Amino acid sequence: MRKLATVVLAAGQGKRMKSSKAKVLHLLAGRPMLHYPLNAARETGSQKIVVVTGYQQEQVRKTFSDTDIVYALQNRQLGTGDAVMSAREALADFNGDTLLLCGDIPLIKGSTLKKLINFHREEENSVTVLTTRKNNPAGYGRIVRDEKGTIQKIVEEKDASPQEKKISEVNSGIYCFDSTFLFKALDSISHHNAQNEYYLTDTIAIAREQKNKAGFLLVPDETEVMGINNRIELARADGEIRKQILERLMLRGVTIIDPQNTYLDLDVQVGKDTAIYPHTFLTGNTKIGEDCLIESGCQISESKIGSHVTIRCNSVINGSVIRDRATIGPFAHIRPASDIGEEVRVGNFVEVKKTSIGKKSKAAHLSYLGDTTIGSEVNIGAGTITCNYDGVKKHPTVIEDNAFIGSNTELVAPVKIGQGSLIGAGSTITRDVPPDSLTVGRAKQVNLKKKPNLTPPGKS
């Protein structure tokens, strides 16, 4: 079996993106654009992957620090041929086939690349190009054939004649080369063209001139080889990737009520029999168990959700764990480093930050719980606040099992509420409460008799 190397071109700035960020670092479904062609290359079993960088090379290398990637630097932006030449040193000792990908073609499938490689080898080609037909081929290199249908050359848009511009079959920018032929052909490329660049596309004509075999493989779906040059195309590609994510989940037993208005990142995992309602965003490395209900308007990021969990509408969960059979929301905010236990209820307008809540405890509404450890079967009354910040430092609150915190209570940290204790409504607690205590920390109520003929305020 011949060896396979992959070269991924990722040196361009992408000026039409109107961004200070390198084009290949823009996100698609939560992952940088370059992730997708790299992943497709790995699916082919490529023994070596070379990424050609240029603009913001340090950021690209930092983002993709995988050990299976070798980097090459294109110092000057002189076209695709020059970019591939930059990888010559990295492939100096390589003998086999070289797959060439573009970092801005993220929808390419590993299965399609395998077909390209197999076809290239079966036909014993020196170069094989992946092509497609486009309804609007403007901007793409045209595939020029002879009367027998044999590929003769690729003509770039700016160099094409009016007749050639009518050709609908275009170059995808993806190739498979015999490595020996590739670098010999690159030495023959000139920059005498409309853009004064070294075109990799010229290798097709060079192969024909040298009596080497050049071939093509047509991709029926032009979307798969869609290039990203601006924010409009970025949004289209993002939508296509997210569509594929949702379709895979639905085939695995997940209910998506309205796929066109549900947004999941690539790394999100969802168990069977879970239902997700519209206008929900599940992002980052989020994992949701089986038989959950995620209502409309929820945002869940970098979190682990157990099974049989209900997330009511418009709740936000970030960097936290929600355990089995818990109920969150509506309008709850679970901030990072929180751990919500089994069968816990966190209700409407409750904010939780860096807090663990034990099994079967509940904070039904209108509370703030920060830097708090809460035991099991604890009741947090409406309006309860843990006063965890003194203006300089954050301080912890501990509420032990079976405690009952009455409504409108302020727990001034650091403070500990003992097991089985009851805090009267409206209390301000500044000292530890021993177990099994009834504690009331509020001013004594005073009732004064109203004086006769007292004029109400604001009237005379």
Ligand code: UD1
Second form
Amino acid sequence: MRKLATVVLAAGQGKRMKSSKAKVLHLLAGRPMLHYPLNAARETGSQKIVVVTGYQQEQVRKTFSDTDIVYALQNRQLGTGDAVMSAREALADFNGDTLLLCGDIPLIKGSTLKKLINFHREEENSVTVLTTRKNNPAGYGRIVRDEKGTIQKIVEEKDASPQEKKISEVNSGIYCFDSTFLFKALDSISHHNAQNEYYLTDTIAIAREQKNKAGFLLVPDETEVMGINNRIELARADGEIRKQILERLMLRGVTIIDPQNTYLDLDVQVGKDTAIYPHTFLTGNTKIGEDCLIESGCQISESKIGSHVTIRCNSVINGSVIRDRATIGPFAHIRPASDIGEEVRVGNFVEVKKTSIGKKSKAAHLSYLGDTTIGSEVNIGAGTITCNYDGVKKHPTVIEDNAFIGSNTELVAPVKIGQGSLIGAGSTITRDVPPDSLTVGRAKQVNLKKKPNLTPPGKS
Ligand code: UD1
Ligand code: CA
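Output the form predicted together with this ligand next; the form predicted alone has already been displayed.
Every chain and every other molecule in the complex is listed next, the one we just looked at coming first.
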């Protein structure tokens, strides 16, 4: 078996993005663009992956620090041909085929790359280019063939004659090369063209001149090889990837009410019989169990949701765990490092931060629970607030099993409420409460006899 290496071009700035961030770092379904061609390359079983960086190379290297990647540096962006030359050293002792990918062509599938490699080898080509037909070929290099249909050369848009501009078959920017041919051909390319750049595309004409075999493989679906050059194309590719994510999940038994208005990142996992309502964003490394209901307008990121969980509309959950059969929301805010236990109910306008809530406990309305450890079967009355911050430091609150916290209670941390205790509504608790106590910490009500003709306050 011949060896296979991959070179991914990612040195360009992507001027047409009008961004201070390198193009390949822009996100598609929550992952930087470059992730996608790298992943497709891995599916081919490529033994070596060389990424050519230049613009913001440190950020690119930091973002993709995977150990299977070797980096090459292109100091100045002198064109795609020059970019490949920068990989020469990294491939000095390599003999075999080189798959050439671009960091800005993210929708390419591993299966198509495998077809390209097999075809290239069967045909014993020196270079095989992946092409497609486009309704609007503007901006792409055109594939020029002779009368027999053999590929002659690739002409860039800016160098093309009016006749050549009419060609609808274009260069995808993806190729398979015989490595020895590639680097020899690159030695003879020049920058005498409209853009003053070293074009990798010139290797096709060079192959023809040197009587080496050049071929092409046509991809029927032009979307798969679309290049991302501006934000319009970025949005289009993002939509396409998200559509694929949702279709994969629907085929695995997840109900998506309105796929056009549901947004899931690449790494999100969802179990079967879970239903997701529109305008929901599930992002980052989020995992949802089976038979859950995620109502509309929810944002869940970096969280693990168990099975049979209901997340009611407009709830925000971040960096937390929600266990089986819990109910959250509507309008709940679960902030990082929270752990919501089985069968717990967190209701409307409840904010929870760095707090664990034990099995079957309830905080049904209007509360703030921060830095708190709550046992099981606890009832947190409406309006309960943990005063966890003294202006300098955060302090913990502990509420043990079966405690009942009356409505509108303030728990001034650090404080501990013992098991089975009952706190009267409206209390301000500043000291620990022993187990099984009845504690009331509020001003005593006084009822006085009203004087005749006393004007009530506020009325004159
Ligand atoms: C390129 C092709 C064009 C093809 C199109 C497909 C050339 C000359 N043209 O045009 O035929 O139809 O892709 O999308 O190859 N890059 C570097 N260093 C450089 C220049 C570019 O690393 O000096 C990288 C870019 O980061 C990018 C890729 O190469 O990932 C393609 O470069 P880009 O400038 O986008 O080329 P296109 O004009 O799209
Ligand atoms: Ca491009």
